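Just one chain is shown here, as structure tokens, and it is the form predicted on its own.
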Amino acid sequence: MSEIDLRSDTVTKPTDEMRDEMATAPVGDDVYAEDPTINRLQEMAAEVLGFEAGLFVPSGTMGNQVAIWSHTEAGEEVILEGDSHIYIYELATMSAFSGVMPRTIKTDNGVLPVEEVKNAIHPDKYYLPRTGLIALENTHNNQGGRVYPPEEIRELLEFADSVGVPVHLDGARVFNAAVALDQPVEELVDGFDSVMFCLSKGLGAPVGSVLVGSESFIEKALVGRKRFGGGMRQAGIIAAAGVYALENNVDRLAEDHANARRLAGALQGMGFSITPEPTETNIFFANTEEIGVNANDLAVELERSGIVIGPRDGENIRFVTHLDVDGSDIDKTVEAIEDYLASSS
């Protein structure tokens, strides 16, 4: 039996043509900057992006803690939403490597507003620590695939550069968001001081994402990444599945997006409810008090049908659409939650 698995977009496997891309790279040494197939993955990164300078990663994580180990001085505080990855997801790294403190504010929907922020930024007295960074989310993971809204990004870099404080987009799924907005991902990332987004999320590689910024900058988190232990030699094997990546699946990310408006539709007549409503990007949340549901009773049953689903807990369910999802396997899991609903009331 096929397994539909609605877990994550991390799931995805790369396709045979991405796997031919691989199997006939040309590599090197990357250490030495002499993997062709990362240089090109880089140079590629950064101009779709608009920056001047790309490093690959071996993951998302690093790519953000790169970034904030070049951004900051250890003391120094990190300002972000309480949701993100960034303070949720990666194990405290800021403090245990850069020496850095989250200062986070708690929203409703993955934005930081200006204000808050601004009183956030301590008084510039020497006995109170500094702010180093600021860091953004886009689309915001525990918000359900949220959009940062636009008009929000611009007053908040606006506000940091006027205050000199230097502005980090988590953006490992950021093509999902210039999709969704139908923008040029470009456009959407301006002005921020460094961008990171994920190879191997929706963009379906088996690994990798890629830090962008300034020359200098690359060049500082050219250090990082070899302090973190980030230095690959003939990586351009997995580099040449993010090139086939960004040349061949960055448009496909819209029947994601179809696919789980669709899927969330549907779980919204018969009873779920849903987040955020509208589906904005491949992320939505159903939870199941409404209609007397058990989460996880509801996944082991499916598994059974060869159908993966993420619960949070008891009520609570994580939805994520990919490209080894098609509209067939929509079809399928919602036939199979109806059957189940059916079979328990």
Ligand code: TLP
Contents of the next structure:
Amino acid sequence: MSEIDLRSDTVTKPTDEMRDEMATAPVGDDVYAEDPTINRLQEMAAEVLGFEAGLFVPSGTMGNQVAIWSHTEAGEEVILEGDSHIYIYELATMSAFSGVMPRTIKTDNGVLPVEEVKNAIHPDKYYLPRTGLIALENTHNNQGGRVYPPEEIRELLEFADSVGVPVHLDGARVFNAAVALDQPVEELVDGFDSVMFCLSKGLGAPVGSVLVGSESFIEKALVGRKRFGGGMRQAGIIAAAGVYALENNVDRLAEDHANARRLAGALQGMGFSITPEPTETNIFFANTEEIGVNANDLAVELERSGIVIGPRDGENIRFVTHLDVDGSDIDKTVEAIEDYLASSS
Ligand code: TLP
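Output the structure of the form predicted in complex with the named molecule; the preceding block shows the form predicted on its own.
After this comes the whole thing, all chains and molecules, with the earlier chain placed first.
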């Protein structure tokens, strides 16, 4: 029985077509900038996002952290949302490797209010830390794949520009945001100083992310990537999966969003409460409090039918749809959860 894995969009496996591209990709030593497939991916990524240059990195975490290292000086602060991936799941690397301090703003929707960002920037006094960077996340993982409203992005970028602070986007799932808004990704990321996006999530590649920015930023980031241990050699083999993903797997993200919406709707009908409601992209949280079901028990039971879900605790489950989950998998999941609720009531 094939497994239905709803824990994350990181679990996708490369398709035969993607593997063919990987197997036949021309390669060279990337330290000499001689890997044609990496060069192609970097150029493609820069072009699609509307930036001067791109840098292939092994992971989203490395992309974000190399961006922070490249934009900041030790002793500065980075303003970011209190539930952001960079702050919660990246092992305080900004402090450990770049010597900077996070200054978080807690929100209930992942959107940084510009007034609060203004207040978080200290007056220009020699004894107060300078703000080296502001970082946003779109879509917001811990907010259940919420899309950052474009007008809020504009307002924040205008403010940041007026005070000369660069802004980085953790755009691990920025293509999901673009598809959800039916807007070119280039428009959504216009005005950021750097953007990291992941090939290894909804786009279905097994490995890799790309960091884009100006030529001079990417020159610095190249040094950062090496320093962080992410310099690669004939990695065109994996970059080829990224090229394939950008060419073939962007528009289909709409299917993942539709599947998430349908699954969330069915769960809501069973009494789960859903965040965000309505779902916006391929991620949502389902809370079991009102139906009195333990999320961990439900996960154990579903695993017996080959369905893997990711409870955060006894009451909250993150569901993520992706390339390896189709409409019939959603039907099977709904049925299995209905059966569980019927048998445990
Ligand atoms: N997210 C993973 C886990 O780390 C939580 C997931 O399953 O969702 N930015 C955002 C917004 C992310 O969601 C992730 C990964 C990253 C950065 C880091 O990417 P990787 O895992 O490639 O380092």
